[in-house]
Amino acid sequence: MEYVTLSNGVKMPKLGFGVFLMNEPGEAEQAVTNALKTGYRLIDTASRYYNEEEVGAALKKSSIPREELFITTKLWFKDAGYENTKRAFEVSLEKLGLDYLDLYLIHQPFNDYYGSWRAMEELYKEGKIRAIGVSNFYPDRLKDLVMHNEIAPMIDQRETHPMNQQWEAEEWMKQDGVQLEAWSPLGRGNKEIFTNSILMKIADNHQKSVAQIILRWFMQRNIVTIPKASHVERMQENFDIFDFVLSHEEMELIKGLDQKTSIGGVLHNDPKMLDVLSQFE
């Protein structure tokens, strides 16, 4: 495994695993289980992924030692505020059977993420969080976030893959050295990314799939990264990217294919977000 070092010393899996979307019963275990024995250590949830119990109930089956293991979940934007945040952090410890958090995200750039953050510095100075970030800041609500508070995010989670690169956003964390984590890195299985003439080119040279090439361009760009996989097959695929290096020009390849671009219109900035997410409870 490769690992980056947050801006606090605490080193992350560079690879991880997602469970977005896993609500079927059984199936946020299940995948997580086999996502351990793969060799994954870093698994992300979230309080509104509805899964964190069986997230937990994993976890508490793996023989893996806890310190081995590093585990994220989210504040989701309705739980926003100092003392929301207090208690939905307890609810999601006791969730996932845990006695402390290695990562802890605001979900939104909604409500009083304010307040969010001051119980979160808290937290994390009583050493229940290892690290504190924020997950779809984009650039001015994050330095406005780092400006204005003791402690910056060490993480901003965002949506990054080979046609929504984030580069500028990327310069302007490096500046308050705060660690891009890339969701959906796969571009949710998007076609326009598979079936990319250059990425199946560069597929091609080093026999391996679309996929293992995007992962490990993530790998030499130094971002985490944390593809979801429901199949053990998927899962050992894209845990297969250590064996190999992508070189300079075919880096510059991939940089070629920023489009700049979210896959569904996902844009956090836009006022129509809120209303979308607002039907969540």
Ligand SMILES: NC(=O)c1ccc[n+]([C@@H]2O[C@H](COP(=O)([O-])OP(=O)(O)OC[C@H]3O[C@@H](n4cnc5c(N)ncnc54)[C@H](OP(=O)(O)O)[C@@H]3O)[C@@H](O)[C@H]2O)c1
Second form
Amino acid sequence: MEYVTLSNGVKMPKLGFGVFLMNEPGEAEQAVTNALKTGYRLIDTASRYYNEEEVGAALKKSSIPREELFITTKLWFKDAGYENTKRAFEVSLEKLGLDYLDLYLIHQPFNDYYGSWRAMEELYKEGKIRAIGVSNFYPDRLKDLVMHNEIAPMIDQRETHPMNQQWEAEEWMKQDGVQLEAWSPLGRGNKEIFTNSILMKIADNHQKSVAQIILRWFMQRNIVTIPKASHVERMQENFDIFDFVLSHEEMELIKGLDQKTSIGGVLHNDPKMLDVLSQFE
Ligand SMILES: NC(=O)c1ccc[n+]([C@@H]2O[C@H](COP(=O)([O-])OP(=O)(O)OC[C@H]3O[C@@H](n4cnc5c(N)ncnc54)[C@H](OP(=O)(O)O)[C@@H]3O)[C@@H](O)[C@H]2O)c1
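Right, the form predicted on its own is done; let's see the coordinates for the form predicted together with this ligand.
Every chain and every other molecule in the complex is listed next, the one we just looked at coming first.
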């Protein structure tokens, strides 16, 4: 495994496992059990993935020491605000069966996230969370949060993949010591990405799959990422990326694929996004 060191000195695995859309009974528990067996130690869930309990059940069953795990969950925007965040945090912790979290993220830059941040700063200082951060914060919202609070987020989790590379956002993050973490690193299995001739050629060069090339590219960019895979073979394939290195030329070829666009049109600076998200409890 490769690691990044966050601004507060916490070591975080660069490759983790995401459990979004794992909602069939038993699905997330089985997937996390398989992921831990494969070697993943970073697990990324959220209160609104509705599977924290199953993630917790898998963690409890495993014999992996707690300090080797890195568990992330996220605060839903309807739970924003100082008091609500403290409550939501306790609920998540209980569902996960943990007594501290490794990373707690504000899921979206909506509602009273300033109140949330103050609550998270306190929980962090009390030692209940090892690192605090945000998700889907664009540079303007991130800068504003940094400038008007005591503690800067250690992470900003954003949609990042070869079609949406986030170079500019990452530059802003670096100025404030914020680490970029990539969601949907494989573009949700998007066909355009998986059949891209440049990625297929690079995969051929290394006798690896397109998914492995993309994930290796994240490692070499020093970006944390959390691919999701229901299929065990894919989970294992995605973990098998530490025995080869992309050349500078290959890294540049992938850089040339950037279209700066979200694959699913998930834009957190579009007012319509609030209408979409408000439909969910
Ligand atoms: N903060 C946020 O707002 C936010 C938003 C979205 C996601 N996330 C996080 O990011 C994680 C990953 O993102 P994601 O789930 O949207 O998408 P993703 O990881 O980019 O892609 C997952 C899709 O790719 C397929 N896949 C995985 N490995 C593959 C391989 N080696 N070859 C071919 N196909 C492969 C999976 O198939 P199978 O599952 O069928 O095996 C699944 O359909 C989520 O699980 C979640 O933890 C966060």
